[in-house]
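In the form predicted on its own, a lone chain appears below as structure tokens.
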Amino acid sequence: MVKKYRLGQPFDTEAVVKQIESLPFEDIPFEKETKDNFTSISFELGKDDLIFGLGETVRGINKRGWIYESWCSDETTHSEDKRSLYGAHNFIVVRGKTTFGLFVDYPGRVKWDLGYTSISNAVISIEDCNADFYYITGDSERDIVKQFRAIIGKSYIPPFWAFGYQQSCWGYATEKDFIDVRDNHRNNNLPLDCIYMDIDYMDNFKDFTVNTNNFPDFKGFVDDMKSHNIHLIPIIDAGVKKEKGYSVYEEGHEKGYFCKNDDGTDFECGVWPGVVGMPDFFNKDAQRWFGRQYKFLTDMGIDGFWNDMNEPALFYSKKGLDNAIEKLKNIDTEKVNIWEFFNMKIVISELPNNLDDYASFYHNVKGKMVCHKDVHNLYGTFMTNSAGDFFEEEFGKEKILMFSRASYIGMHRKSGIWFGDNFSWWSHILLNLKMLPAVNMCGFLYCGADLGGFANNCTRDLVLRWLQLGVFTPLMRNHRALGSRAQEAYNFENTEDFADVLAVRYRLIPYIYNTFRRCSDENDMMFRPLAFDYPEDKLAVETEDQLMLGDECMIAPIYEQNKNGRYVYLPEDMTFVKLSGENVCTENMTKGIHYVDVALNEVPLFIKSGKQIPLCKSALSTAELDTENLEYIG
């Protein structure tokens, strides 16, 4: 059962699509306090209570014991001390004496103190007196999630080819770069469906432009790549470069489509192109205008996009940069002591994503000016929705691939997400795994991490082990940063090991795709904690490095360096399967703890007793897959 408790006059986030009668906030079944424009609710936590959810966050599947903040953040490190990442996913399920779900529908900052300040108390607070609180009870955690998903709408379904393997790198800049990636995959028997275009394809980092020196016939190039079953996927950033003669900027400025300072002038900040205007996606006219800009690229055959920098990320505001430069000018370099030196560093370090900057600009919402900080978590969602609305009008559903870095619940109806700028760290394989059920709970089914890690230098075994997990994620993309070690599969020794793992992905696509569609249709989760399926099994409840996949399988990736296998807990009898290329090795195992060997070119999978899954023959692209003639294993 879903009950909605309304406090004040909430901003319409568009997260919930089902009409639910509002009850007074005073009746919510929690302790509550509303004072000085500050609202909090709290409830006791029993010793063994568990808390699931919050989508894209650090730490464990059980979120108890830390403070999280819903505040879409351009956060590059993803270490355990962080409280916010790129998404704001304000939904939790608490298992205790009463098991319930809670969605806090509020677009500003939400603080989740889940047993951190006091081990026996959870306190959830917002910096406002306007929000909707949805309280959900049901037969189980999975049932509660399904009820929640039913009120927020069906999850986005991308085109079939978007389930193929995808290669990306910040640094591919010319036609030759992309052709080399394509040919190196094909020549080494490495399946591939997509190659990504990071900011380098643009003309001086300007949205909806192409560098014609590097791509003299862009449409022809897109068509040629498609003839090889390769889709090119360009990036779109939130900021629009301020430049005379740049039609997108000039039209946006003329029509008043950029965010404003309090004096009505355009808010200006710096990102990749330099000084930019930030489109006001809360203005419905501006939102529709920006969405139609994608036509520049779809007219040339592009059928996939990734939206970035849309938290929004700010390298600096123009006002903030001017103030910082003035402070630095006043420093007497002959008298700098250690404290003044640290202060100099602080002046610079506080420029990016400064909270004062977020509080300084405004959106036009039906003629009313709304401060950005009060609706911050919706910016990336409304940007992506602007594109999604255009794509549906122009092409219909399931025709365009799109995913975004920033997100709020509701965007899942238009787009997927990726988990942002992770690192080539072994711990981030495990973090990737733990995020999957949490984002599924919030409706985001098309998701995945940068396999191999975005930043720092990878190792061959790390990439292979990460790919073994990525075989199961709907978005399977290898992506890295400019200047980091090359991690395309063909750049390593014994490339045939990578070919074996990627072949497994293509063999599994019929199962992964059909499971994905079912979970969208039935408001279900692809990935679940073992605790959801085996709530009375203490070992299963405490296992956080394995996940249930669909109704048939369990996955248990290897995420430690120099390991030839791992211990796995089977909560029931299962068939242990090792897949490698076209090879299938099976072994029946009983409930309990087992050590399993898994080579670098093998993908481990566990199939529940009495269940089967389909496999097809592998191919070099999804277009070449035979999805009719299947074999079944189990």
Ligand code: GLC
The other form holds:
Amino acid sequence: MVKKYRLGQPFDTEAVVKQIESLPFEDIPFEKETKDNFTSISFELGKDDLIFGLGETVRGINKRGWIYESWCSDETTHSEDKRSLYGAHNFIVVRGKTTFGLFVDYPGRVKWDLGYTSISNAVISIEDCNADFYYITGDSERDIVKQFRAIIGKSYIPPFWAFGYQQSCWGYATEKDFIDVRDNHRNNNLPLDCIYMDIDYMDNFKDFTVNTNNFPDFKGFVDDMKSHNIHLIPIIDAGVKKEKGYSVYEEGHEKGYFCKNDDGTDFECGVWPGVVGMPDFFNKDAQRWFGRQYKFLTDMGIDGFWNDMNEPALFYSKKGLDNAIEKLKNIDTEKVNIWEFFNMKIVISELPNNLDDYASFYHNVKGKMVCHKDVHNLYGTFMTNSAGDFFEEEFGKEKILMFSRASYIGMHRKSGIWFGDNFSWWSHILLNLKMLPAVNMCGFLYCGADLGGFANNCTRDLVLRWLQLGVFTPLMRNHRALGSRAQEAYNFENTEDFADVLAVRYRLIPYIYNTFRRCSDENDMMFRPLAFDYPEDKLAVETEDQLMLGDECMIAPIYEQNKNGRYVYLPEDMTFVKLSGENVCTENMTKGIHYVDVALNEVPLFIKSGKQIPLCKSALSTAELDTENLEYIG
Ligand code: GLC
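Can you give me the structure for the form predicted in complex with ligand GLC, which would complement the form predicted on its own we have just seen?
Zooming out: every chain and molecule, the one shown earlier first.
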């Protein structure tokens, strides 16, 4: 049962697609407080109550005991002291005396104090008096999630080939770079379906341009790659470079399609291309206009995109930079003491993603100026929807691959997400796993992390272990930062181990794809905490390094270095399966704790007794997969 409680006159976030009658906020079954510009709801937490959800966040599957803030952030260190990452996923399910779901439909900052200030209290607050609150009860956590997902609409389904393996690196710049990646995969028996084009493919980081020195015949190149069953997937950043003669900028500026300062001039800030105008995706004309720019690339055969820097990430605002330089200019270098030195550092470190900047620019919402900070969490979503609308109009559904870094619930109908700039850290394999059910709860099914880690230097074993989790995530992309250690599979010794793991992904594609489609159709979760499936089993409830996958499987990847296996808890009898290349090794196991050995070229999987899953033969691309002739294991 879903009940909607309305406070004031909420901004239309477009998150909920189902019409639901509004009840007065006063009737919401929580303690509540509303002051001039502040609203909070709170409820008691029993000793053993659990809280699930919040999508893309740090820490555990059970979110209790920390304070989170929904505020889409260009957050480069996903350490456990952080409160926000790139997405604003305002949905939780609380298991307590009554089990309920809660969606706070509000596009500004939401604070979730989930037993942080007081372990026995949850307090959720916003600095506003306008929001919709959805309260959902049901038979189980999974049922509550399904009811929630039914009101926010069906999840995006990408093309079939988007379930293949994908290679990315910030730094591939020329045709030769891409051809090398392709050939090195093909020549080493490593399957591959997509290669990503990071900002380096553009002309001076300008959206909807291509560097013609590096790609003299871009369309021909895209076609040629397709003839090898490789899709090229370019990045699109939110900011549009301010440059005379650059038609996208000039048109956007002339038509008033960029965000504005309070005096009506364009708000300007610095991102990768230097000074940019920020498209005002809240203005429907501007939103449509930006979406149609993707045509420049789709006309050349491109059929996949990743949207980035759309929290939006601001390295500096023009105003902020001018002020900072003024402050630094006035420093007398002869008199700098240690405190002044630290102050100087702060002047620069406070420039990126500054809250004063977010409070200083405006969107045109049906002719009314709305301050960015009040609707911040929708920016990336409205960017991505601009493209999604265009793709659906032009090509229909399921034709174009797209995922975004920033997101709000609602965007899940048009696009997937990736989990942003993680590190080549073992702990980030586990964080990747923990985020999966939480984002599924919010409708994001097509998702995945940068496998191998984005920042810092990876090791061979880390990449292999991470791929062994990635084998199950709908988006399976290896991506890394400029300057970090090469982590393409062919750059390591004994490439055959990588070929074995990637072959497993291709063998599993029929299962993963069909499970994905079913979860989209039935508003179900593809990955669930064990706590959802075995609510009475204390050990299962506390297990946070294993997940249920579909209705048949459990996954338990290895996420520590120098380990040849791990302990796994089986909440019921299961078949332990080790997959490696075309090899399948099975062993029946009884409910309980087991130590399982898993070599670096093996993928561990557990199948519930009485269930089976299909495997096809592996291939070097999805186009070559024979999905008709299946073998069943279990
Ligand atoms: C951002 C993205 C990252 C990308 C980089 C350069 O940090 O999150 O994936 O490689 O920008 O475009």
